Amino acid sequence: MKISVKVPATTANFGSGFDCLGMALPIYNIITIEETVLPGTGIEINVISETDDDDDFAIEHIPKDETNIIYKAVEMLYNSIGQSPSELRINIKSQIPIAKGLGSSASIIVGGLLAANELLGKPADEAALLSIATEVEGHPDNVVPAIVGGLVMTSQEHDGSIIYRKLPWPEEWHLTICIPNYEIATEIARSVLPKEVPLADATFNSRRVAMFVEALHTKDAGLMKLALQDRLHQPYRMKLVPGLQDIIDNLKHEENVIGCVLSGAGPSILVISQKNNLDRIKSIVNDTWENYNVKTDIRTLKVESNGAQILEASYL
């Protein structure tokens, strides 16, 4: 039997909401997993990329064995119910960028697990998808949103449950995402934070987080731009990703830029705006990184309302 998935990349935190926000995008990854006739194959993993942006290095180096995190995710469904997972061919047609922070690693999880979870027979509820998803991610704000699609908020609880509720983004304001030509490691990015924040730090963003909610809900522009600002994540952050500052001062002042932040975990970087300013905003960012010898692709996206969906299951 083989089954393929489509998985949407996802942007996260936005600013504020440091690993309990998420949204999902409409630039896909495709997983498929078939069991392969012949025993003691073992399991074979493929990845094919469909983007210029991705380094071949980068590629080259994606593990193609249990180490995979993609076979994580599927052993870990596989040994839920008593079994282990042998036999079997994963390919991966990526078309999200690596390393680029619009959740690659969470697509490849969630794909994984949906694709195991419907050739098992459908033993995992979403509760449990959801759960092993987020202990093989490590934070629920990618998974989520890539599971269930929309923007989410999102919360992993002591016993490890997931806590969702999807938030509406309104229509009039744009999502550009600017897409540099270097890559940041999940695990470097995580490295240049501090273990320990001030008091004053952590309900800042509590505030803001509220801000940002209430904004949704009432559509207030105002409210949003002070809602993105954040002192969790992104000030430490901000060395690993040059001229981000420019580009957030460059904005700052421009007609109808609402804000401007890292994508996850960067280098990506999400600007939201309304009207019909978008070829300004690009014309910005391309120029300002252009002085940092950085090229960039940037497209403006709507959200992406649908989560990960099963495009193939048939037997071989």
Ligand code: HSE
Second form
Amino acid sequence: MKISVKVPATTANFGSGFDCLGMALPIYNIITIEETVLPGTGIEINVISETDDDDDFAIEHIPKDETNIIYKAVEMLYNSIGQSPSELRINIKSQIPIAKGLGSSASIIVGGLLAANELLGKPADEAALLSIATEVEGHPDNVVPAIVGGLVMTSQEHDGSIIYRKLPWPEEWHLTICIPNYEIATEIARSVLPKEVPLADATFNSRRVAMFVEALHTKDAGLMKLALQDRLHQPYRMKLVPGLQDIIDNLKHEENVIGCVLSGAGPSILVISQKNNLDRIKSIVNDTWENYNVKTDIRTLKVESNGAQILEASYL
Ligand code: HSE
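Mind giving me the form predicted in complex with the ligand, seeing as the form predicted alone was just shown?
Zooming out: every chain and molecule, the one shown earlier first.
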């Protein structure tokens, strides 16, 4: 039997919502898991890049054995029903740029889990899949929207269970993703964060997340502008993303720009704006990053309201 799953990219954090807010985007990975018939063949992992930019380096460094994150996810699911995975061929067709802050690893975890769950006859319900995916990824803000779609607020509770709620995104607010031509592994982007933060910074962010939810419900762009501000992760990650501060400064006074944040752990940048100033935004980001010798792939995207979908289940 062979199962394919299409999983969307995600952008996490939205500034203040560190490790909490995430949204699915219409860029996809397709993960296929096939039970191979030959005993003793073990686990085979193949990665095929379908991105426009040169992802070969990142792809070459993806482990093709049991140390791959997808295997960990699949193994946890099998173990949860007292089994172990064996003789599996896993193919990852990757359109989501790797290590760019667009949820590539989350999509692989989610795709592996959902495909394995189908292969096993669906022993895990949504809650179990959310918990396993979050445990493997380490935080829920990418894996949850990758599974359920849309914009979500997420929380991993002490018992490992996941709480999430979908939030509305105003149609008239544009999302422009600016993807630079270099990678940052999430582990590196997390290693620069402090273990403890000043209480004033924690309260700053909790006020902003409350504003974020209200700004969405009332479509209040002025409030959203404040809501996107962050003191918990972006200040520490600035040094990993040269030009980020300049881009924020250069866009600050642009008409219709609501805000500019790191997408997930970076290095991609998400610009949120109103109305049709997209060309202007693109040229400002492009020109600013050019000063740092960074080339950019800039795309304006809609929210993907669907989460991961099973594409085919063929029985051999
Ligand atoms: N919330 C996560 C982070 C998203 O900022 O590290 C990246 O995977």
